[in-house]
Amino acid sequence: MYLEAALNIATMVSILLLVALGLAIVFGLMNILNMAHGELVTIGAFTASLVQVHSGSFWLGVVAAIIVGALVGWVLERGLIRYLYDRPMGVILATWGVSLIIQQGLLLLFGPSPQIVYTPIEGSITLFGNPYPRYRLVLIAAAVLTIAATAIVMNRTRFGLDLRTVIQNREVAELVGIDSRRIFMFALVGASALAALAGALVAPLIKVVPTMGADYLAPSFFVVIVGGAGSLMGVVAGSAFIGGLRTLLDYQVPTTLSQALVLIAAVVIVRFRPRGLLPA
């Protein structure tokens, strides 16, 4: 029971993770609330569903995502984004109205219906004499790898020290050459295809509805804002503390109450610890 109730956070922990560390570096990085973050992830579960259905393999159907994902990322930078990055409030206005947009255009293209997104590996591993379903292990893993990977591209990479920079001091890192709106395309786009991976690796786990980007908007805030804006590390931390306290409180109570009592959680080291838990 303990060996499956661990490996269950495990698996939250790793969905939210995934979900987050693209609004992480938006947000976090880059001080930029993109409200169709949600809808980046539906885009990327309903890539996954419609290849996986026309070609018969999911794991084309996750590349395929990520490359929608950061066109999708690139067309909302180069149409709109980057008129309103020195209006904070004008972003997310128009990128509500762009996850509204995208909500009812997967809803008029597709339906209302739950798509149809096979698991790519089946059956159950043996762990201590305790079964459990081989595709989330490998969600895990992926987790790991990816925020392994982003923290390679952030910390060794000419990429993610012209980021870094451009993000302590704007004004010298363009004094020095640095083109800071080129630096911001590049990371959102990247944003957004970490959003859509996440979609696609997830999929087989949930309803695939176009509703459903509204559903890790939330938590993904609150990951970011827990753990520590503009910290990958405080990812880590905030996709622990929130899929770890939320899979813990799920044993006992109704699945509402523990979202409540976790935003509850939430608001409380906001309070105390307001650059949370490893800020940057």
The other form holds:
Amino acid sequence: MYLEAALNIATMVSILLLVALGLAIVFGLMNILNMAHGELVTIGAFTASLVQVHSGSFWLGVVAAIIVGALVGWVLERGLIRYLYDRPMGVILATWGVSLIIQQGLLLLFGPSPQIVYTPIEGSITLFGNPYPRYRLVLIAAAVLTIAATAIVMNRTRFGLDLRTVIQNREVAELVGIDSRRIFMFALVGASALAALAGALVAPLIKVVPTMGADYLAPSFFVVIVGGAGSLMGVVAGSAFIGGLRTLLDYQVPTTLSQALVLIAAVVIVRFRPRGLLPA
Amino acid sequence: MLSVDNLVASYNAGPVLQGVSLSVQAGEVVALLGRNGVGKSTLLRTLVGLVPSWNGSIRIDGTPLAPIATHDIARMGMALVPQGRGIIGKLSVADNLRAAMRAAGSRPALSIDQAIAPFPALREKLPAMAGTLSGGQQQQLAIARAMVGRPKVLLLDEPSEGVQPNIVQQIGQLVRKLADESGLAILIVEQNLELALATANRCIVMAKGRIVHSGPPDEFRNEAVLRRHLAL
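Alternative state: the form predicted together with the partner chain, after the form predicted on its own:
Below: every chain and molecule of the assembly, starting with the one above.
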């Protein structure tokens, strides 16, 4: 029972971690309110589904989702967001518009019924006497790997140093020769690819429908704000708190009530720790 | 090395620079003097492209700069140590220096060891967060950081501000040494007149967005001249 709960919590936390990671970079670090972040998750899930249906390979779908997500992020940055870095309200409105266009576009193309995604790894594994779906373990591992890779890029690469410099002081970054617009573009492309990767990886566990992104946008913001905007460890802390609490409450009370209770707990935390659990 | 001709610039309403012309040779330190609000900092910020210029030209070694982005100007060899130093507080001292290696462009950058050679106090602080340094150490880091990209022109905005007196003197000696030994062209804005006169080969005075006077430092040791140009 306890072990089952622990594994369910780990799955939930992993899903939140994957979905919120891109938002932690774009919103938490770069201070850009990208309302289309959820739709990038949707696009990742749809890409994985389409590629799997046509090629038979889920993993090829995951790779394709990363590429499509990066491309959509690139178009979004070059076509829209780069003109609005100095106008935060403009970014919110414009990306909200994009999110509606993507939702309705997918609805027109694919209809409201869920897309088919087969679990790439079937069957269960017995852990301490309890059966547990293998794919969920893969998902947990993928979440750990993804956050580790992101941490390495942020802390150990030249790009990471450039980005950390631009985030802290854009003017000084330019003064020391860093092309801040280019760095922001790559960061946004990377974060979009991460969102699409998240969508592809969670696709076998959820209903892949055009409006699914909206279900992830709000929890992602909670994770980033509760965890602490501006730090990767904050994303882990936020995901653990939101995901853990929600899974535990789901055992006791109806889902809608557990969602509300988690939201109240988040509000209480932000009241006492306005900069989050693990701020930068 | 640096030549500026008829530069006109402003933030938005009304030009702050109304036709500035000046030049700084390699190995020369020029002190830019003037009362508060005459546009000295604006001039430095315009030179590195942080304030848009409407007219006039800026050249390094005869190559015109405008209209290009600030990071490209930095890579062409113009380094600004901004007022307030612009240290990135949540990066380590070493990472502050490493970040600035971009300014070298295609030239080889100074190594971290070379960059902090004039500042032995910074050596043991390399892993520390730059925000924890004292004002004087931050100023030293800001100058070391500006030198990492091997600039040709160094612009210093109030380097003595918030720095204890013994470090001010060190900074003055270093500025002189950089010009003499590395052949840097240095333009320095400084309220501390002693420091400015001790390091400069030449002083220029700015008033109402224009250069109104130019002369050797000794001329400014005269009370009457000071009163006329700087109202001191």
